[in-house]
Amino acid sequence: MIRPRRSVLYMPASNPKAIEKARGLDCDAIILDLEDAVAPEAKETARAQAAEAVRSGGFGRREVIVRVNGLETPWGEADLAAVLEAGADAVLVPKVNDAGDVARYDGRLGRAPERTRLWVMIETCRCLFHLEGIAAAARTSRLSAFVMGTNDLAKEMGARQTPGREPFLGALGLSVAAARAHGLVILDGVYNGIDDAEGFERICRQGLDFGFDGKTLIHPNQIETCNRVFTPAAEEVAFARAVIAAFAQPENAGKGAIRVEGRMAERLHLAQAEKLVAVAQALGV
C-alpha cells in the first residue's frame, strides 16, 4: 500500500500541548520522541503520555510513531513495552548499528499488534558499513523504514554540516541505495535552521533529488514547504499517466522502449510512473 510519508514531525512527548497541537496539523505522520527532545527527568512522564496518545487516537490520517530510547539507556525496555501495548503505527529505535540490532528489537515486537512496524535511526558512524544487512533484515522482521539522522552523524563523524550537506552526500546516497533495493521507506534528516525557509527548502529538493520518501521536521512551520516539495508536480503526473497509457497500447506490448510526447520511455520508466501515479492518488493529486 502507498502511503504518503512526505512531513513527518517529530514531537516531544513530553509536551502535552505539542502532542494536542499535532492531532490538527498537516502532516503524514507524527513521531512521539522520548529520546532526543526528552529531559533525563522526564523520560518517564513522557512515556505515559505518549502511551496514553496513542491508545487516545484523534490522528486522523497521520500515522503515529513512537521513537524509543535505546535498550541499552535505563528506559528502553519500559519504553518498548508501554509503545506496544498502546499500538503505534509504528516504533522508532535509535542507533542501530547492524542486523543483529534490528533482530534484538524485532524480538521485542512479538506482542505488538500485526500492524505496528519497526523503523530504525541511521544516525551511527558503525551502520554506515553495514547498510545492506539491515535494509535485509526487513524479509525476517517488522522493518519497513530508515530514517536518517544526520545531527547524531555529524556528531559522531566530527563533520559540519555544511549548505550543502557535503560530509553525508555518500551516507545519504548509500542509505537510499539500500533501503529501495529491499523495498523501505526512507526519510531524509530533520534541517536545524527552523526560520530559515529558503535553506529548508533547497535541502527538501535535494532529499527529493536523492530518491527519499520525505522527510522528517523539527517544527510545525517547515510542514507546507515539506509537503509543496514531495507532492508529486501535475505536469509529472500527467506524463507519468501518459507513460502508463502509452505502454498499454496493443501495438507497444512487446516494445521495450517507446516515444511519449516526445521523449523515450523504457519499462523501467513504466514502473517508475506507476508509483508515481499510486502516490499522486493517495495524495488526491
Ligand code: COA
Second form
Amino acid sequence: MIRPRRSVLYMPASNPKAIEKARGLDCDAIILDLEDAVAPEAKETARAQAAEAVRSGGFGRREVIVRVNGLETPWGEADLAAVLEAGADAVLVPKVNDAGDVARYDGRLGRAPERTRLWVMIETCRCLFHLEGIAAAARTSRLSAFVMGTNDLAKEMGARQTPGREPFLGALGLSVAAARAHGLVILDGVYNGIDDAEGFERICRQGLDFGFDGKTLIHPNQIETCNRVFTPAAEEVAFARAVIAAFAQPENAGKGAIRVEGRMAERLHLAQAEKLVAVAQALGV
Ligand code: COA
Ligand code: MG
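Alongside the form predicted alone that was just displayed, please also present the structure of the form predicted together with this ligand.
Below: every chain and molecule of the assembly, starting with the one above.
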C-alpha cells in the first residue's frame, strides 16, 4: 500500500489551537512537536497535550507523529514513554548521529504498539558521514523514514539558507540515496518564509526533483501548494501510461529500449512509470 506523505505539518504540541485546527487541514500527516518549537517551560504541558491528542484521535486519514526531545536532554525519556503509551503512528527523534543512536531509540520503543514506527531527523554534521549505516538500521529496527532538518543543519554547518540551497545540495542528494538504498520514506526540510509563496513553491519543486516523497511544513498556508507539487501531474501520468501501454504491445515484447512519444523508454523507465501510476492511483488522480 502506498501511503501519501506529500505534506507533513509540524505544530508545537504546546499550542492546543493548532492541534485542533490540524484535525481539519488537508495535510497528509502532522507532527506534534515537543522539541525545537517548544520552550523549556512548556515541555511538560506539551507532552501531556500531545499524548492526549494522540489518544483522542479525530485526525481522520492523517498520520500522527510526535517529535520528542533527544535522550541527552532532561525530557527525552519521559517524552518517549508518553508517546509509546499513547500509540502514535511514529515517533520522530532528533539529532541522531549514527546507527548506534537508532538502536538506542529503537530499544526504548520495545513496548510500543507494533504499528508505531521510528522516524529520524537528518540534521547533524556527523550523521552525514553515517547515512548508509543509519538507513541500513531499518533492517533491524522500526526505522521507516528520514526527515531533513535543514534549520539545524544550517546552524551546525554555519551555512546560509540561500534560495537555491547550494550549501545543502550534497546532504540532500546523499540522504535521498541512503533512504532509497534501504527502502525508507524521505521528507524534505521546512521553508521558513511563511509569507513567501513564490519561494516556497520553488523549493517544493526542488524537493520533488531530488526525489523526496514530500515536504515538512510549518504553516497551514503551505499545504495546498505542497500537495499540488507532490501530486503527479496529469501529463506525467499520461506519459507513464503510454510507456506501460507501449511495452505491453506484442511487437515490443523482446525489446529493451523503444520510442514513446519522441522519447527513449527503457525497461527501467517502465518500472518508474508503474510506480508513478501507483502513486497517482493512491492519490485518486
Ligand atoms: N499548525 C496548525 N495550525 C497552525 C500552524 C501550524 N503549524 N501555524 C499556524 N496555525 C494556525 C494558527 O493557530 C492560526 O489559527 P486561527 O486562525 O484559528 O487563529 C492560523 O493558523 C494562522 O496563523 P498565523 O497567525 O499566520 O501564525 P502565527 O504568526 O501565529 O505563527 C508560527 C507563526 C511560525 C509561530 C506558527 O506557524 C508555528 O508555530 N509553526 C510551526 C512551528 C513548528 O512546529 N516548528 C517545528 C519544526 S521546524
Ligand atoms: Mg532540529
